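As structure tokens, one chain now follows by itself in the form predicted alone.
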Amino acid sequence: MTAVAGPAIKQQLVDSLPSAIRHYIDGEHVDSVDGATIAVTDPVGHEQYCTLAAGGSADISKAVAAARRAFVDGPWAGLSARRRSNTLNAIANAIESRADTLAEFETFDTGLPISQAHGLAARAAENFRYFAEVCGSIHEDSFRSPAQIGYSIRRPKGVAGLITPWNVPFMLATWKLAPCLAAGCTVVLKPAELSPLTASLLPEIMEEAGVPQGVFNIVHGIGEDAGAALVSHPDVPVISFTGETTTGKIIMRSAAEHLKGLSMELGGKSPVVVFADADVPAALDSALFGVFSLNGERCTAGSRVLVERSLYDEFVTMLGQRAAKIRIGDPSDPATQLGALISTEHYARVMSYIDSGIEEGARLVTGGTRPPHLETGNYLAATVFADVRPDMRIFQEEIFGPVVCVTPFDDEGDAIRLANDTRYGLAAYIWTNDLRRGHRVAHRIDAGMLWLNSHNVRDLRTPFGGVKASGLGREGGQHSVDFYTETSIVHVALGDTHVPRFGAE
């Protein structure tokens, strides 16, 4: 897609979405039960695309129905690991043949640049290639003593409530459906509100990859209806959430009334640990991308960057000149590196940040306000803050968008003690060519997750989650089987059994 050609080809993406998208239940594509729907606009133009069923309880106890007869009675669950990773490779198939309608659909409708839409389109196919994989390799224990023999055996939990959210959807949903489906339950997918245009392909692609009718469902609507319905819905025992971490104590606080399975990846504010004697160039690079890539919309961010003293004066000047070099505009543009947020909303959410971090001193080096070729739209210039404190609202809150603080530190432990000090424990980066004080470092910060002298690379077999105010549960490889899975053991005797004789005379 070019610069000149960008208008007409927009025209003709808008013409191609779907005025209304609708629940899809049993198979079927349906309304809400009581008829509601939510208008959906796109981070651009602000204007109206579509309107989107609002699901409630009536309509996620259709589909949770749905889910359950196609768990117990239908031949989902007992497949054979062959067939069923057939029809998740038919599915990464179907993915890959709509790729760049899928990255199109997600740059119009979150704002994110398309170069890094059409990635994360590839990734979505990967995340159903790799867990076909799995589905062959998922292994059963066995225990043998001189007097019996254990063997355990994996079934899947049955109906799974999935609840997806806004940044880069389709890739998130996928990365939790395929393991969901490899280890046999069925779902149920409650996208976000603010960008349900990729999921409205799901139902196609499961269809066109043969996935027997009920075992997918779709209820969109907004949390406090469907989510919430969902989560307390008695007949779905497991759910996996990735969203925003006062969300999450909601969530699990429903859950506990039936004791339900919980993998919740939430909220992040991800410190880059910069020492002296860095590859300083990567470390750069590494620190630009992971902030601002996504339009800053991600958990993994790298938020907090923390440079030692020496090092420091030299390394905000070289941020902030990268930073005001980023290119933004037009998300559909190929040359965009930094597009739209995602909602009015939440761009007001993100400038009430910038004025707190200018009200409690921290000095704005460059970015903070609308960049002046953009007269309308969700856009944000690349921000960066020096000089912040700890007790600042910017070090210490998720502000979800184009926005890093840089701070200094004087010492290992200094370091250790500022990426330590948030709530939050998703992620870290280091960058340190003494492998020794790397090494001693990871394992000191709290993070589910640490990358040392390298971005935010992950290989699907690896656990993923956080710790503290970050979540709970780990998904990824093997992680994510034993999430939908129950095990069980039987034991078997091997020769006569001689038990007590209680009450025997």
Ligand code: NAD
The other form holds:
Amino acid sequence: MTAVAGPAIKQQLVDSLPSAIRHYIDGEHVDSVDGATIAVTDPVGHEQYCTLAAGGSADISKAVAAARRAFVDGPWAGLSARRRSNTLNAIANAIESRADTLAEFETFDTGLPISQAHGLAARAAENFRYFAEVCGSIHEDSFRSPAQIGYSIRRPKGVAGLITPWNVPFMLATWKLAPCLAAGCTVVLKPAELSPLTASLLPEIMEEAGVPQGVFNIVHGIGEDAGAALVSHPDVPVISFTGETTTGKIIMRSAAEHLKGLSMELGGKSPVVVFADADVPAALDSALFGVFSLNGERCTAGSRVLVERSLYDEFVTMLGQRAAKIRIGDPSDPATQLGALISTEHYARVMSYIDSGIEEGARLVTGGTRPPHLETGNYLAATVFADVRPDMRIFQEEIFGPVVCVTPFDDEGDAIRLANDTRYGLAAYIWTNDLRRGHRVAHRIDAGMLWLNSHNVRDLRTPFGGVKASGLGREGGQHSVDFYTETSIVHVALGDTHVPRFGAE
Ligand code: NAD
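Counterpart to the form predicted alone, namely the form predicted together with the named molecule:
Then the entire complex follows, led off by the chain already shown.
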């Protein structure tokens, strides 16, 4: 299949979709124990394209039991680094050989523009290639003293529960799966119920790559049932969750009962700070791409643009003019830059923020409505609000759509204060040609990931995660290895052991 728009190609894609997506447990595609299903619709036609098995605690119990058996009795946890690395590379190959289908499925299911979905499929393979290398570099320390030597051993933690959101679902699932498998854990994945399509290809990918039976399992279904059961299952010692901050809090409460290890990648409201001395064309390109790519449904979106007052009017005008020209439409058209939002409920929620911004007195520069040529589908024109005050909801709350707020600042201190004036702290972007100031500002903005005169490009070795309400813990590189492995220390005496002789005569 190729990424060309047109009714015939689209029909070919629709014909290739599964009519039912089932759980994948212990190497078998199975229905829910109670037979429950939910309907899955697409964001453009709003039509049900398949039924999804809706799992609950009985399905989670089966999947966890399979993953536990594979962990304890199977070969996976004890494989040599080289063999595990080979399997991860084989998974990357299997993803690459399906890259077009993965991109087309993702676009159909989520409304993401196809050109961007292709990049995400490539990145998914890259996640496995990178962690295939990491397998071979997981190291253990030794600590020597005259009397004894201690050496640390890293062991996989066991069955990992991975819970993923509906935005960029395949790429995000691989971002968790690759390190989890690299560490030797076995898995139960709970994909988001709104976009399960690409995850339905994971079983054949894992089988083709030779992942042993039971190592990889999927239970579909809604979060409050399948997700909650996974979090509360006593045989799942670690949960890696990506999703909303409110869901993260619920998960933490439930996980506390079993003292589980948690990685929490949550929401964001990231600032883009543009000083008047910046490379303005680069800052403008980055601000536009940062909030309008991936339909604005992006955790690291630069959704608040803070501009030094002397540049402010000019920047707002340029941002509005460029945003108005963003090509919005059919996500499967390679020329589309902004597609359709994930669901009618999410669309209504994003639209409610447009109303809120107007009611609270922000200036709507462009967008804010459905483009006239797109009568159906969850389409919202790229939207720019200016003169946004920090007390407005659109400044404080994550909208998760193609909406950007612009606010002026007076000096460095003001910029930092505004940047930090939300409960979130995921990412931040700083544009200035005064590098001393750029570093100073970077060191004072509360965010887990900062880019200075640089665009949102990540090196997979670097720590990923947020501060404040944006998350807990870090993933990426060594951080992921630390999360999925337990370190123990073995102490060994090098000579005779002299122990105080309690109770001896
Ligand atoms: P969500 O929290 O509604 O759902 C995420 C996942 O959690 C889904 O699989 C859902 O079924 C499941 N879930 C829901 N309730 C649950 C519960 N009680 N117990 C267990 N699981 C439950 O989030 P969403 O709407 O799918 O995703 C959008 C959010 O994700 C945004 O806030 C976005 O910023 C965030 N996000 C963060 C990152 C990051 O890396 N920080 C990346 C992508 C998305």
